[in-house]
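Given as structure tokens, the chain that follows is alone and in the form predicted on its own.
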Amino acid sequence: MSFDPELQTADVEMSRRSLLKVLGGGILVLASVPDAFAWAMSQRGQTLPQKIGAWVHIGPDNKITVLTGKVEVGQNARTSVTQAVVEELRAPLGSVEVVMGDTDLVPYDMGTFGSRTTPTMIPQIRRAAAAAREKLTDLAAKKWGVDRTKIHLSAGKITSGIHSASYGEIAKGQPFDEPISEHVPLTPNKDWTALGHPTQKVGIRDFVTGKHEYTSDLKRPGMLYAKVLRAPSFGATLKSLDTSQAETLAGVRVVHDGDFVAVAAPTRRLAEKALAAIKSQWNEKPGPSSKEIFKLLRGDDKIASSKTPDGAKALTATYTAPYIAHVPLEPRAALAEWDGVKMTVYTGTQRPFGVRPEVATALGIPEKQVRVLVPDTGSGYGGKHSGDAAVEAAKIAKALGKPIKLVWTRVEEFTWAYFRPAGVDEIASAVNPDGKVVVWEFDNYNSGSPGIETPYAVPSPRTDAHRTESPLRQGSYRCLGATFNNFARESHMDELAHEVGMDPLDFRMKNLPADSHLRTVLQAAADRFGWGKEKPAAGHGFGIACGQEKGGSIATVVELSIDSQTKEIQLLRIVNAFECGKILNPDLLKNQVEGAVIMGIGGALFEAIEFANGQILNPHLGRYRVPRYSDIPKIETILLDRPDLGSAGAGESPILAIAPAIGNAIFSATGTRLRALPMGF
């Protein structure tokens, strides 16, 4: 049998019985979730199924189904998640399907963010798949009578000596389900086969084809399509509202509670024709601009440094980052069904399991009434752990009684998405003369406290990170508030190694302890760019960083040009450096490290949320600025494989050396230190 997503169950945790039902007859393996994985979720309130940490068919056509609450935002996990069942089960690729991001079917997971999904989703699916193979290995021998270590799997086929029989044929008839240990026999690193190598993105014809079928091209009969009525500014409330001229439109429903107003047609086009019919008055009040943000947040409060030793030179610096927003290939977007008693939302998001009580809270019903489902998605960023569009998409469908499309626009996407916090970061430090660094206090504001430990081997280091309110709404972002802060350190870093006269290089190996993974990283970005064995021309600049986050170590060397007219920064060449462990796929890794660096030279060079009295001033393409292809010059990535060492996620941590290593580049050509983003003169 093919699996079908669209086979529901009553029962949200879902009972062996009902599940078994759902999959049909074969073998069922239910992993035990290792114990700090299982505590970390249950800090959050919920309860773990009682064993299950990832879920394993083999059915009776040989399928093989997996079952895993993360989702597919473009980082690949499916791929990685295929990859590991190929590689403990001894079968096809194409014989695993990967069922994700359904709560009606999966086990419970907090979401897909903080780079878990490699160091905790794929040992639970090589567990699983590792028990599924010894259990087929007991059932064929004990069929066919002959000793379990004469049994042979390979390419979905078991094997003894004259007997042969595909793995479906001996799971039929045998349902069952126990949990395992995670001690269970596991495929040594150097006799991997599908794992460790490259390997086609699962589903990429249907990507490059068009045939993926993303939220926005869901549709389903009787479908209405939806847009809401958006406050003129942050904080409005509505004053009056007047929807007749909407509603004299043939097919038109206005849906209306409190401050939400939305309108309903059978096309697109009609339903923005009578979203615009709609009059509406606002109570307003003022806020704050982008352009008086850092001293906001920075408020009035004296912070005392520590004295500088005797010697030691001294050097305070302030940093700042605006907010930035996430930018997805696919803004938000969902569909919505209400069957009177089950609401049923697909929606692009990294929380599926977050928004089932987002919808739940906003509908009044118990959490169990609620089924999402997210199909492979467009990107996230961080930027999609919320269910603003299905709650909308939710309201409007169990108000009217239909299906509802709600896909939400370049702006609103730019104005109603939360975004990346803005920061400001004050350094002070002391350094001595042979340039070991002997003060380090660092205070962040507003943008959090993620990658502000220092890895430098400084003596008693002073790090805060202080609440401010926020005028905007913000959120996770790729790698968190570490981006910016990284910025900060690895800025100052290059600071204080000019203030004592040494090489950028030479300064950071010296302040790094002897055991820091950084060190291995810079050296090899190091030699592959040819640090220190020429100057730059006039004009140009040489910079380099590192950073260190979620298990992954990055360093990134920049080698640009700087117009002496129009003070245009041009990038020519990008080498980096990263290490996360034990690599699963060495294509889709590199695929991630450069993404991220791409996606760091936005945030260094160009975006800026521009805003004033609760409005965004330039809420579309044509306004914020992104990296074009023209920005991107050839980069080049070393990966360090580290088969000692379990795997790490690299969906967020390669972001962030590019931005200091742009910075420290632009002072080498010019002399002058940038410590606000985005940089330019």
The other form holds:
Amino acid sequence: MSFDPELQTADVEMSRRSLLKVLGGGILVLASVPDAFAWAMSQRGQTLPQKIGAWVHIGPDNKITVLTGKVEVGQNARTSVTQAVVEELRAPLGSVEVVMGDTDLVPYDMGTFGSRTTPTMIPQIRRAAAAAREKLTDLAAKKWGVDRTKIHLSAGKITSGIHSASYGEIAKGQPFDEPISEHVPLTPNKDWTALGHPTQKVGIRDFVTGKHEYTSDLKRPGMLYAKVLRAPSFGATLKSLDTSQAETLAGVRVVHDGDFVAVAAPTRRLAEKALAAIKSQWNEKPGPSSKEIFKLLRGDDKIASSKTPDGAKALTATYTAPYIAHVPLEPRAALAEWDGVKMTVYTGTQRPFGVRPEVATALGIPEKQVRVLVPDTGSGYGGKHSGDAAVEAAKIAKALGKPIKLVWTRVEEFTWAYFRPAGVDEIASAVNPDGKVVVWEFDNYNSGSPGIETPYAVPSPRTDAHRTESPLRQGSYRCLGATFNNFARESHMDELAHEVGMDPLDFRMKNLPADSHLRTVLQAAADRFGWGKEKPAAGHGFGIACGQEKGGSIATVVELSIDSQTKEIQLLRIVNAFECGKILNPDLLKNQVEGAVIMGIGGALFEAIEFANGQILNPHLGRYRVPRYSDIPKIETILLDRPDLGSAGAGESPILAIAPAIGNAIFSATGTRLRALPMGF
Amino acid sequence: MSVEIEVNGIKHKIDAEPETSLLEILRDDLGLTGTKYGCGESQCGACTVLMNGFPIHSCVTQLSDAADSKIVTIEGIEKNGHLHAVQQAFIDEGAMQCGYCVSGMIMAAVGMLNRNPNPNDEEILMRMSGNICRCGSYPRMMAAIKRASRTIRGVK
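Starting from the form predicted on its own, produce the coordinates for the form predicted in complex with its partner chain.
Next comes the full complex, and the chain you just saw is listed first.
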């Protein structure tokens, strides 16, 4: 991604001006601090803005508005941002509105991914809100001629003795452009009344009544529905095109630009009919299939293994993971409007400021002539970093001068979005008879380095992530490559425990550093499960695994049974223990943890993209199985609160331990080790 | 083809090809966007509505099959500002993350509870397994359905 630092400055100025227009007078605070994550990315050669920011505004109408580039995709960032402001401003929940992901109004933000909202954005918003609170205090003290220590803010009111005023009355006509002091006092977490407490999803009533408008629900006067002509396979180029029949349909418009062909019509059904009437021929090229993918990704590079120390047992094993799809229930969608100068695009994306240059480049217009807005979206899981539908809708809207709505079908979403990378992990290890791991060499092919470093205390481990050419478009996913790398590692640790005849929990404890957070979550999950008890019947298995990523630590214990005849795997019980520092919202956190675990069941047992010659062979929910009600056993989740630590994000890391815990339980039930995801007989 | 359907108590005359999906009619023609598109293949349940009291997948229901029927969508179960017991239970249990599946989930549950206000776990799993929550809020949705069942039956 390219990034223009001047545009970032322009953004701040532009958004300050637009904000004052939109919000009127009052107190306006910008929080902007270096983001360590952005800095780290820039060290890896990516030019990214190194600041993150958010606006907090208190209007004369008493309304508190927060503006952030983060977006809401089901992880409930809207709620945690609201809690943060309510906490620091002592304001009622209903008085806060959070504007998210509108590139004309909010400060630049790299995107909503990597579990960054909680550790980076929430502290900034708290600081901005706290600064606004201190400013209100100063203004009230001055107005009433009392000492600022005698000013109280509570439930949206400022009081001091006989004096009382709303925030709006004090904030009225007060431009506030001062930078935030480094030392603005934040509310200590022992005094929290909003943060740290269960708080309902903001706007939940609109979701149970169907009133909430996702991108795909938006409408504009004169809007046309669009369909894009898809190539029959990846990399195919257009050989011949005949749109004459489609163009005879009343109301149908055709857009043709190189290999991009689209139709638009006043109704969805007419657009579909027009698409079906187009005749096209394509130049296609052959490509590999999912059957040979691991051989292809692995290549034939020789990796030299180090010597096994005397007395130690050596073990080498290979693990594989297929491409899998995110399957957000809301497929990619966009509504684009062109007014002759400016392109406004509503779309469900995790990176509005990434989509903006994508659209600008595609249209050949400056980025400042593009506005991207993100309605709260029907999930992403790392799958909506790109602006595919936005770019397509924008091209059509500009060509036709009409508002265009484009909603991808499920087949398009399965085919033309990107996938979680397929991968191969090779582990060469050795263990002493006393259970100490003494050699650890880990090679990953294609799916990447996240989570590749072992949390176990091993002398001089070697880990390498080898880049390969992926035949399919691949990208981010919940916890990135860490889910698979952790599967390989935690499966292998179990295998090593078996090699030396040790209990898998004891074996992990023996090899974890004394200060590892994993020890605590492992013990908590094992205790709740009753680890060490007898298996209730033949064909039952218990499995334990753990994982750590982005500041979160998870342990999962699984009980399952395997039918001796059909070999069907049935999950019976899942126990999780999770720790991510100080908990901001225990209710929504538990939902995230269990949701990630349930999503992980899909990758563990069912999900795999099949492909050949540039075509996806199973782009249907009937042929690509995701977890359903009947797949879910009893789940118990323990949340370990650490008030002494900062809060880490939790949308991703809880997915780490479920797949290896299932694999280890399968081994415990059958004595068979399954090293390929998805696991099954 | 001109077809008469009753949606949320209001009669509509629809002029469209008989094979047009009920989902499209509801969302695009009648503006009832609470019902969602998820797959178009009767696999995810996001488009669930009630037809003559039974939950159906509106994405594969053709307009001709909906002729003269009574349709109820998510917009039609709130009465005089009072949420349906299932809607309230989804709020009380916080039974969602992104919310995209929720309309379909609620309508499937309403349809089930209309027939049997006291379903056991096995029946809930069977009746609800046509509905996907990709965020994995199933445990809470189970709890919400049981809570709604208790409310409807007047037990605590």
